[in-house]
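Next comes just one chain, in structure tokens: the form predicted on its own.
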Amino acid sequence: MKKLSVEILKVENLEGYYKGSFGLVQAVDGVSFSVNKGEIVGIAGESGCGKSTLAELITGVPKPLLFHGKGQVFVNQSPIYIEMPQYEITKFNRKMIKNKVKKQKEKVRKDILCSEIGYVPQASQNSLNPVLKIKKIIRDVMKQRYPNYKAGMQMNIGGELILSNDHIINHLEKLGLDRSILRKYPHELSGGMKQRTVVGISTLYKPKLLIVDEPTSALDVTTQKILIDTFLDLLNQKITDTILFISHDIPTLAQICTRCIIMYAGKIIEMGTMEEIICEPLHPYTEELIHSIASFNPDGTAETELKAITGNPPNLREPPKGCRFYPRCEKRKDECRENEPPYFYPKGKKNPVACWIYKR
């Protein structure tokens, strides 16, 4: 009997954009997909194709200058942004509208990033506090979700109560982190045992989504391996549920992802299983993207030839009307230039791709 998917995350007809004074870019446009549990999803694509700007607005808490244009994101059926009404925008609900979108957000704060989402930012080495212990910065996110904690207090994770101290020293030697990192301070720690102490920090309730945000892009060969081992030991024990993994480093995410969602330019061109996307890519710019990877033989003779990808990214302040990758494409045609192209099924293929070269 073949066992039913539980659907993580759904992402529908997201948008979102940044402003200031440098004008308003849509980064994030008409994005929508959705993940299982027990699956490792990548996404990949050029740096400032929105890949960042996507895993900020699934948390429901981006940060200044990042806005949620509309759509919304379902998180184990949880939805992250609140449903407001339309209505005109005066000076008499302007406070009231500002106090319930507020409200929200400390509610995703606190209650769904913590037992929901883990969240590991791209730069995240950075984040931990250098003039902070381990053990403080630890007390403080656990005082997020328990405003009276204590150490040594009881704590429900994953409907089981447990001693907060032995639950956080039980779950950093599960990644591989000795207890002795709680008495250091960050700059103490290598760059290896830094990301997975953030990893750690992120996955303390057991969430049921971790999104890693290019989580091995300062780290040696050797280190990514262990830290990509860290992910897969997530998984088989149940300390998360799904990942969603972003990288612009595809064989990075070859190893470990089980799909993979090619962006650019803040739209989702591609999508199909890890293997259909390196070995039968559909989009010209996914074939660019492959043929950009060095790989060589034993012998040191590459193995293929490298490719670069004319051009740069569009502008996102004002994005062209047809297919963002017209400038680009070796395989243009006439009608790319003034229609976006809509997602099509080529023949035998189960997952979509967007690109008017398909079209029947």
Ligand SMILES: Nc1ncnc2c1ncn2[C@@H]1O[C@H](COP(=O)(O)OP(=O)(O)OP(=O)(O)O)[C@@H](O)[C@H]1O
The other form holds:
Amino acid sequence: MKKLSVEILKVENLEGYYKGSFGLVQAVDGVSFSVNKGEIVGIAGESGCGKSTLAELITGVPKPLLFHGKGQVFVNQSPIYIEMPQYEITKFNRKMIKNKVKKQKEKVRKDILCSEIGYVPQASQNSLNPVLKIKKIIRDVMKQRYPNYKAGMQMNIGGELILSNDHIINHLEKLGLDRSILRKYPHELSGGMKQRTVVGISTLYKPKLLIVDEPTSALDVTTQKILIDTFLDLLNQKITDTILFISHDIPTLAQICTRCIIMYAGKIIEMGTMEEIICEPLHPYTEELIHSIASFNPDGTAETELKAITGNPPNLREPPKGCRFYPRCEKRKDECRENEPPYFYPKGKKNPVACWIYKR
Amino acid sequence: MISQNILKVENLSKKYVSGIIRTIMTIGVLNVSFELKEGHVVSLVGESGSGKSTVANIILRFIEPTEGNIFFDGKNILKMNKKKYYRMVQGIFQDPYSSFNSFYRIDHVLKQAYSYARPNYTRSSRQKEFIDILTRVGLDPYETLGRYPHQISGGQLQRILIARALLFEPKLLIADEPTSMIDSSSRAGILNLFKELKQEYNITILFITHDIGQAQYLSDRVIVMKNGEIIEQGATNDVFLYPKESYTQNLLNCVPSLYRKWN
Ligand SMILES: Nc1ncnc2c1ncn2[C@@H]1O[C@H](COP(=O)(O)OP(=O)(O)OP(=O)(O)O)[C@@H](O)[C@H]1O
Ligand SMILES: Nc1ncnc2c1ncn2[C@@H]1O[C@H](COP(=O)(O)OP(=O)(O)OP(=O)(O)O)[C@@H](O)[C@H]1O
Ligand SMILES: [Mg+2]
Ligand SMILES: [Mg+2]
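Moving from the form predicted on its own, what structure would you give for the form predicted in complex with the ligand?
The next block holds the full complex; its first chain is the one shown before.
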């Protein structure tokens, strides 16, 4: 019997932009996808294509200068961006509406952002406060979420009452971290341990959705593998329900993801199972991306000739009006320059690809 | 034609001493020996801290070894004139941006190098050679000269630094993680450029990387290092397909690959 799939994350037509003295950069432009329970979904693409921006928008608390434009994000069916009411705002009801929206925002923050989403930002292992012991760092994080947190208090974690200290130690041990790290300073830990500690801290609440941004990039391959096993464990032990795994390294994604999203210049250009993306990529960009990787072949010799993608991605301050890959594409046609490609579903495929060559 | 040894490294050790009152000793490399044959690409692979950059920095004479000798074309490098040595041996590094001063145009870096490489140059010969050398590394000279570093990509900057090194017409290039800060889509271009330098100009390359895939793609031989020591060395296919040491085998097992999935 087929299990009913539960949609943990749904992103609908999401747009986000940076605004500042530099002007306006439309970094995420109309992104839609969803992730079901039990899935690990990868997001790949060149530097600057908007992977980290997308992650920030999904957490609901974008960093300074980044703004949510249009679209919605649903976590476990609940929307995280509060929309202004439809009816007219007048002098008389303005205050009431403001209060109402404020209350709704606070509820979203408490019920969803702080308890359903775990987020490990890019390079976060370097942002652990160097003068605090891990124990204190964890306490600060707990305090942020439970204002009256005290070490040793009883906590409700996923419906279970447990002493906070026991919970922290149990949890770290599940990630293969000894309790002795609590008494250490960040610099006393190796790069891999630091990264696992950060992952540990972001999953203390058993978030339904875990977003990790380039978690393995700065690590040696042996340490990378341990971390990847840790992520698989998080899912197997049901500490989290789904993982959104951002990395520019497709061979790493191939080890852990079930599905993969390819982004280019702020848009999703193709989605598919990991195998489809690697073995039968549809979009010319995905194809070139895969063929530019010097991947280790453990049973033979290396690829005889790699091909680099020529040119650079477009400037997102003034994106071209047709297909954004047009200037670099080897399969381009005239219509690609003028018209933005919609999503096509070639050969009865379930997954979309944004390229005119699949127009029927 | 039998290719000659161009570089011979003999029992090289480097101990770093730090601290003033309580001195701490760190082993950079220990008893490292290898040879580079002319026209070969040899990859030096190993995890972070295994001593790869220490080897590079000693060969490039940025630091002195604690023990051991290096011979270039049969001559002890420490006894050679540095200026002459750098005409034959050049380095390429990880961060292309750090080699540029952002206030100067790209031309500046090339001009500076040129005045060392060709002390008696004329302006017209210089311009001609810049155009020639930038074309060789796959750049459009008219698009590139006159720009500032922040106006071009990391991959293009790295090509300019390779062009700069080529102005010296070196016999040996020491490339220390030259692709690790470059976007994966332009990485292949840099790797292919190194291949061309080897095939067309017979330049010998010591290619330092922690990326086993890149080492496999590029090199004739590989040297595997761990904690400052050489664990294993040999022809690329021998080491990567039939490793003798369990350390190497374990390292290879951990490499994420498009061609296989772990368990
Ligand atoms: N603080 C900022 N201000 C202005 N523009 C920004 C800012 N941060 C990112 N951008 C721009 O937004 C776009 C997307 O950036 P983002 O960091 O999301 O890319 P990315 O895919 O995560 O890249 P990487 O692989 O390098 O981490 C880029 O064009 C970038 O220049
Ligand atoms: N200037 C220095 N002073 C003290 N110790 C040093 C110094 N440079 C390197 N070391 C130490 O020497 C050892 C080898 O370092 P090296 O930089 O050669 O490694 P690597 O293989 O290049 O590493 P990576 O892949 O991280 O670049 C390391 O333990 C390092 O901490
Ligand atoms: Mg990013
Ligand atoms: Mg190094």
